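Have a look below at one chain only, the form predicted on its own, in structure tokens format.
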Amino acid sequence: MIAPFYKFGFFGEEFSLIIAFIIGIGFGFFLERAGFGSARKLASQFYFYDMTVFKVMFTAIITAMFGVFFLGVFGILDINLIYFTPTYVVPQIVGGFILGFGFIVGGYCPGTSVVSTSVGRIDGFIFLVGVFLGIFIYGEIYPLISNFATSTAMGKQTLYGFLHIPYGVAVFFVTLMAVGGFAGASRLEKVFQKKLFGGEK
């Protein structure tokens, strides 16, 4: 095994921050090039006439999934050393609804608000201020909600582990789900573009 590099001591914490910064710049650049720095572009998915956000994010998920799977198969990556956040079912469902509500109202998620701010959009900056304000408030009230925030713990869960199926089978079914999702998204776009714009976006 030669990866993950940090876990195997190929570089230290300082260098890892430099790598994270470079990757972050690249990630932000491609988000902006995909149009994710625009609240109109992002919010249009909730009206179903432009599902670019759904398609791009699902493509990223599938690409990462295949990369991790095959790197593990070829013995390049030790999957067991990859860190991911433990599962807290109810708190994360509630958090997802809060994040989704903010996404619909503001037109951004935390990441895309940074992208929008970086290219000078005022609405993105205001949203980003709200993100930091929300983080501050959450930190202040955490002692009051800590029991809820750590409730319904399931530890570190994976789809294949939870369903008790081989990793490759999970990859196959997620790929099928992606294909179906792309087909459904394209169909929704055609239907709602026709309703809203008479067939022309």
Given for the second form:
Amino acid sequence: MIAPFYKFGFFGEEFSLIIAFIIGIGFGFFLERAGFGSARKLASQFYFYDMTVFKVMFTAIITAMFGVFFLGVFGILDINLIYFTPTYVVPQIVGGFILGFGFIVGGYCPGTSVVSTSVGRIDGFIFLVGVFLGIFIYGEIYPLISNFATSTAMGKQTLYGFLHIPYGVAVFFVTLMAVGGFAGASRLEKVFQKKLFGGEK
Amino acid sequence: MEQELKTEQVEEKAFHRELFPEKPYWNPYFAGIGLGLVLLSAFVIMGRGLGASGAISTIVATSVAKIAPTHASGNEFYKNYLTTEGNPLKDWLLFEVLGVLVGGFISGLFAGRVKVKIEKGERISNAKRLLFALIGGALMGFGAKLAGGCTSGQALTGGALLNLGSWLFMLSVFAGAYMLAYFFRRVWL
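In place of the form predicted on its own, the structure of the form predicted together with the partner chain is requested.
Starting with the chain above, the whole complex follows.
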């Protein structure tokens, strides 16, 4: 095992901030290339006529999932050293719904609003201001909702651990689901392009 | 004089267009692989995933601590983002998000997509669209903190690590957005 490099002391905290900046550049670059600097492109996901968000997200998830899995199998990457957020079932479901509402109302998520701001979108910048506001409101009322926010805790919980199946089997099924999803998404696009725009788009 | 300025601006714009004509977006699978490799490199190099809302939380918490130090240190949420000794702004996610700003601009510039404008459907006014953007952003910020991360930190990062909570979160995000999509169709279609 030699990775994660930072955890094995290949470099210090100061240098990690430079890495952060470089990784961020890559992140922003590919988000913009995918079209995620545009709210209309992002929102079209929810009217089925352009499923790019789904395709990009799940391709990214599968790519990284494969990488982590195989680097682990080959003994290069110690998966247990990767930061893993604990599960809080109900707060995460409720938070997810609120986030989904925010997505359809405002058109971005926090990361994509940064990208859209960088290419001059005024709505993206205003959305970003909204994110600051939302986090501030959350911080201010946190003492009142802290009990709820930390309820239904399950600790660090993986899909495969929860379902009692081997890691590799979970990787296989997620891939299968995604590939099926991609085919389904492309069909939906065709149907809804016709329905919404009479096949003009 | 004014006329001169106008032609100059037009010429400059045309020059930019000529240098970087507007290009179509990449194939989604191609962009997805790129994004996945960036995420993987974060795992391999740093032992952590990507994020966005965490960086904004750091800025919010630091600002609150600057204005009302006792108020911030008495609040468990803010305290979480202020624990580092020294400057709390020397934060990994904050530097990553600064990178996102630069990376997005570089991509947009070379694809001829850097334009000051408002993205919206044809049937909604600018003012309304911006109001919705503000409200949507606030919902997003609030929801992300309740869920312990946003689309980057939870959906992408946790998704790739097969984190149970992240997958529940991801399904809820899509469900929430699809639930309200019909009522907000005038904003987008």
